[in-house]
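Take a look at this single chain, the form predicted on its own, given in structure tokens.
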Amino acid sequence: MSADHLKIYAREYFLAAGECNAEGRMPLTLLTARIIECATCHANSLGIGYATLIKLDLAWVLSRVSIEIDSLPGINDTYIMNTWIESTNRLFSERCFTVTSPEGHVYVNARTTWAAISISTRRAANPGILGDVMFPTDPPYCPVVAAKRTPQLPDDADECLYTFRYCDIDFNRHVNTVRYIDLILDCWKLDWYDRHDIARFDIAFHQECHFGETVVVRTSTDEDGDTACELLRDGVRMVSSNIKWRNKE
């Protein structure tokens, strides 16, 4: 465990046409995927995974995610992701991410907060195994700093509701994560994505929604060109998101 190649985990991708977006780029929601799955493999490496916290009735849930994005990664392009621990405390965990090309140049750099739950209660809990870990002597730097709250968003922003359905729902028997982001995005049309990059997007997993559950997804873009979401189950804020566009060349 102390091995200075378990404290960096990479893992390289090609990105097949299938995968992309309809301006043949990475789309975010598999970049999410990828991140989830890094920090899956490592924190199995390193043996805080699921075969480890199962046995203590202990789960790792994502709580928080913030993306910046240079550019993405095209069609038949290989590319490199990268992740390792940055800090812990009691209750929560930080792991960064950056995703490169083979020669080097840095497509995306992420910062995540893990939080450990217990599952049959589904609250926050102690892991009690954290102190363990090694942290990287020299770690590469994450240039993201921590997403500001998102603000409550005015009475006429957009909306439209949504019926989670069998296909949005995980192995945990809640909606999957990637599922919140296709939400937000499909709010907007083509021809707003042929004109705007993501420059920035930040999440926050709230509360949990479950199969069956309505939710209204709300958005509000306000004077500079940034856009506040959240989805609402019966008023209550169950995620929230930020986004930073960049008009295209």
Contents of the next structure:
Protein chains: 2
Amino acid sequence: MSADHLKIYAREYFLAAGECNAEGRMPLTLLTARIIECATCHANSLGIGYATLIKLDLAWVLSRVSIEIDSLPGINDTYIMNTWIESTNRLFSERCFTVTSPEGHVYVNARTTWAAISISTRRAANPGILGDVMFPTDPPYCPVVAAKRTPQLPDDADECLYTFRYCDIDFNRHVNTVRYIDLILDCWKLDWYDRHDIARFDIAFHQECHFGETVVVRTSTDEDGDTACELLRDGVRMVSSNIKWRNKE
Amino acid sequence: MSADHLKIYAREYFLAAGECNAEGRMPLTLLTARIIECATCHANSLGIGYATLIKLDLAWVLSRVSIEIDSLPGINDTYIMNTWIESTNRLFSERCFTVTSPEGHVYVNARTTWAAISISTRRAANPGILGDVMFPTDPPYCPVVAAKRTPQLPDDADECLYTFRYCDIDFNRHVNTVRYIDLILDCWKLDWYDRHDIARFDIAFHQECHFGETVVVRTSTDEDGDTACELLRDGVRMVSSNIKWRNKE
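Target state, the form predicted in complex with another copy of the chain; input state, the form predicted on its own:
Now the full complex is given, and it begins with the chain already shown.
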């Protein structure tokens, strides 16, 4: 149905100064927004996007994101995001990404997991029914291994409260995916980020939050310096995340 | 120095679903980010951007933004932002904007005021020394009149507190300009925005805020339904804003 050259999608971006974080680099929130944007554009171009799926009572839901970071684009850098679908089974579709410089330096590798749901029942549906239109015959290798489950956090984990407000809400009337990442990153102070980079970031979305709901953001860091995070609403895990830190050079 | 056709800068954008607000429209924060981005790119292309100005110990600082909104682009809409410099005097440069559809519908008109400062002294400098390289000979008409000063707010104005966190900070180690707009818009609930649109938004930046500082966000709405807002740090006005609301049809 689709020509093979369409099965790897590439898009070039320019990183404006106003988009950068305190280190003058691409924020993890913008990186995740670009991942969602490229996945959406690619699905549309393959004919498996919103417009097609709604006729089948289906929708894609982002379930997990794992990002391995070598370095990140800086102010006025051009970067290229590539994405392709690696596999699809009866429950999930795995979509991989790279972010590279125009000269081919690999900034980032990422792996995402998307579920198909029935719009009317909100239950899991089988994305396999969309057929094999979407796979490149010779896909690139994605070095990002599947995330390990975020462990239960100890009772004495660090905690802060947040109540979702107007600007946190997306067109589906859920909390915007990237706002969860803001909330997690905001658990550390500016000077922590002056001394540490994120080497790997995993996030899993379990349930949607809505306007006016309050969550507890909990974090706990183990002896190896790896952090486990969770957002709880009424004691139930809405979002969980693992962060692997690296000392800045 | 620059050809006249470079003196009006145009850039086309696509509004991805993930960028939209709860109404499925372009958020005011993204609109402001695009205004800053196009101003920056245009200044660079005219040879009056960061790279040139730093050699003259000068930098541009955004002082005021006034936006008049007819309507806003929606999900998957393409929009075009145009910008040009209308005038420059010994203190300020006035830069105007339109946002239009590809068919020419005018979504938005905007007027911005930029000060030049000496980087070493942080004091006002004269942007007039950059000469007249930047003016179109026959500039478009910008219908946005200058903002009126935000009045003093009454003692019983609505108030909420906010402490700036990691994700609020930009590469200059100041609070990101668009975060102030988030804080102002978040003073109203989701159902208010289901019944009201913003017809005009004015914001003035008086002083920079930093990581860990706490501000009071104060709002007061008069009998005509117009709102005055201010962000105070230790009782001093950092940011002020006026909002003119319009009932949704």
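Since the structure is predicted, the reported quantities are computational estimates derived from the model, not experimental observations. Throughout, rigid core stands for the largest set of C-alpha atoms superposing within 1.5 Å between the two forms. Positions refer to the first chain, counted from 1.
Next on the checklist: My question is whether residue 121 is one of the residues whose C-alpha shifts by 2 Å or more between the two forms, given a fit on the rigid core.
Outcome noted: It does, since the residue 121 C-alpha is displaced 2 Å or more between the two forms after the core fit.
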